[in-house]
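In the block that follows, a single chain appears as structure tokens, in the form predicted alone.
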Amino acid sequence: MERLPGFRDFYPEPLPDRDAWSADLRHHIFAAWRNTARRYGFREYDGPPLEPLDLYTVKSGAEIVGQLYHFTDKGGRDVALRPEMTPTLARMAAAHDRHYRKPLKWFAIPQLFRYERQQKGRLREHFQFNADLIGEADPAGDAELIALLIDSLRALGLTADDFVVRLSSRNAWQAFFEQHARPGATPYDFYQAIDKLERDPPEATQARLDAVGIPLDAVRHFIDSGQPTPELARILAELGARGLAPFVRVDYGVIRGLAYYTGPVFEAFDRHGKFRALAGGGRYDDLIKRLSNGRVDLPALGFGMGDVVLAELLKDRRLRPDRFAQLDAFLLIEDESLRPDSLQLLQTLREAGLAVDYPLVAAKSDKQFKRALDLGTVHTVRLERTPEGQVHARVKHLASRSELVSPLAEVARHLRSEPAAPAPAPASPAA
């Protein structure tokens, strides 16, 4: 039996082959996302992976159905596996908006599904870091969210030499459209043309623009000018005050194809141009009102960052950890008469919150040590009995090769401390 096309198996390290996906790398990425979000005061939420199909068609139109895993359930309901998280968030926020003080600063790491053609950096499922700020219309909210995006990538070791956030505005493009488009033209067709500008040949773009009466040269001139609107200037100023100016620039070539965006939009790109966009988002001030049939009207903005392209970028920049330390310690049992004492220490260390493993059955010393290395342990611990019958522990920090002898009651403290100093050599007999 093989997995479905476009889906992934995640294996623990060491990986069985070079194309396998690492569960440990996924955990590393998720931890960076969660830790950064919490530093910014964001709270984690989640929702069901299966939602009513209408939740997505109301937001994105009927054309999205062809991209979804959807079916009629046993209750006769049209449902779909979630292709994105924003509609679920909008539904949840509208349902209980009076329960929470504004602004809401929420994040989630859902698994998302889309039935579409596979290509480099895009599968039929992926995990995504979603961060949203609801109930704040001031550009300070946009700056806060973009700063979170930047710091989420920095937490993985990426720098301003690796990525840039390209900042644009649907308001600026709307004003451009109203000034240049022929009467009766629809903004959606225009936005789709701009969104595909960098991917499609010029003749295809010009054909789309001809439909709304706008010349391609006028579009290129607007993009090249790069003059920030007052709202974008405010966002840039706030990011500059944080020292994050090197990570962001105005680029009207970004417009975001989704129709629900209403203000500033942005995307994070690999500066070397080897990968698809790392993340994207913007302001969607009308979506909650639309999905709640006008009952709740809250400004909102957010972004999504997928794990597929990000994992590939970390490998390319050699920022993927060489080893993933899974264990604080591996308990070596080389003297089977000390197994009961070893098991007692094992339980004590685990109850103290430390990750510890041990050999389930008797095994040779070299086999035990190899197992410890394979599991990425930080320390080895081995019990020894003195000639007087006392039992103590020899704690070794593998990276520094330093070790010390410790009473059993002190082992947990040593495992949490800095690498131990080398054990002193036995005293020489007096001359």
Ligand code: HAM
Contents of the next structure:
Amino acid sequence: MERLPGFRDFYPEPLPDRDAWSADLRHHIFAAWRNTARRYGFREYDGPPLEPLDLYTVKSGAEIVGQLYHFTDKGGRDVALRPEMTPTLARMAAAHDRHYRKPLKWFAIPQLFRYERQQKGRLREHFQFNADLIGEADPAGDAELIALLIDSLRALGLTADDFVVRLSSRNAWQAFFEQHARPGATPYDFYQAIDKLERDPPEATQARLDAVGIPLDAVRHFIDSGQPTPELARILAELGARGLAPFVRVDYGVIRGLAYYTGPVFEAFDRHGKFRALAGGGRYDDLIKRLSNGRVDLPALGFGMGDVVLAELLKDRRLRPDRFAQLDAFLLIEDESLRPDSLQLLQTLREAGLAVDYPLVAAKSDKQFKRALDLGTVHTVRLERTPEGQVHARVKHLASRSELVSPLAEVARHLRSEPAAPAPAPASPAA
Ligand code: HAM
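Just the form predicted alone so far, so send over the form predicted together with the ligand.
Whole complex next, starting from this chain.
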């Protein structure tokens, strides 16, 4: 049985082939996201992967609705797999708005589903780091969120030479639209044309723009001017004060495809323009009000960062770790008469919180060692019996190759102090 196109299997390292997706790399990325969110004071939330279809058809805009996985469930409800997290978050925030002090700083790492035309960097499921700030209208909130976006990429080793956040404004485009569009034209059609400007051939863009009565030249001129609005200038100043200016630039070529954005919007791209967007977001000050039928009115903004393009970029920049240490130690049992002592040590080490594995059944030494390497262990531990009948442990730190002999009670301490002190190992009395 094959898996569905556009879906992924995640294997533990070492991977079966070059194109396989790594569960360890995924964990590495999630850990960087979670840790950066924690450093910024964001709290984790989650919601259901299956939602009422209406949640998306009403607010997200035609593009995402065309990509929905939806069906009628056995109770006759029209439901959809979530294609994005923002409507769920808006619903959750509106449901308990009085319970939490504002602003809310919340994050989640949902798996999302979109029936997309498959292309590089776009699959039919992906994981997305979502960070949102709810209840703050000041551009300070936008700066805080963009700083979080930048730092979550920096946490993975990426620098200002690797990526840039292109900052734009729906307000600026709205003003442009009102000035240039033919009466009766709808801004959403115009936003779609701008959103696809870089991907579509000029004739296609011109045709879309003709529908709203705006010449392509006027659009190009506006993008080239790149003058920050006062709101964008505030955001840039706050990012500059944090030393993050090299990571951002004003770029009106960005407008965002989703319908609900209202103010500043942004997208992060790799500097060489080799990949599709790494992340995108912006303000959506009306969405919570619309989803709660006017009951709760809270300004909000956020971004989503996908794992697919990010993993490709990390590989491209050689920032994908090639070893994922899973184990603190692998306990080699080369002398079966030492198995009971080994099991006792194994239990003690695990109870002390260390990650330790061992051969379940008797196996040749080289097989055991290969398995230890496959599992990415930091140390090996082997018990030895002295001629006097005492049992001690030989602890080896694989990366530095330093080795020491230790009483059993001290092994946990040695495994924690990295690398094991390069004390000269006495010739093994058991050898
Ligand atoms: P989005 O631009 O649709 O925004 O997605 C954000 C990021 O998710 C993209 O930049 C990309 O990295 C990743 N992504 C999207 N679709 C796919 C796909 N089919 N395959 C792989 N990766 C993908 C949103 O979803 C907004 N809800 C973000 C947001 C949060 N805005 C405010 N808060």
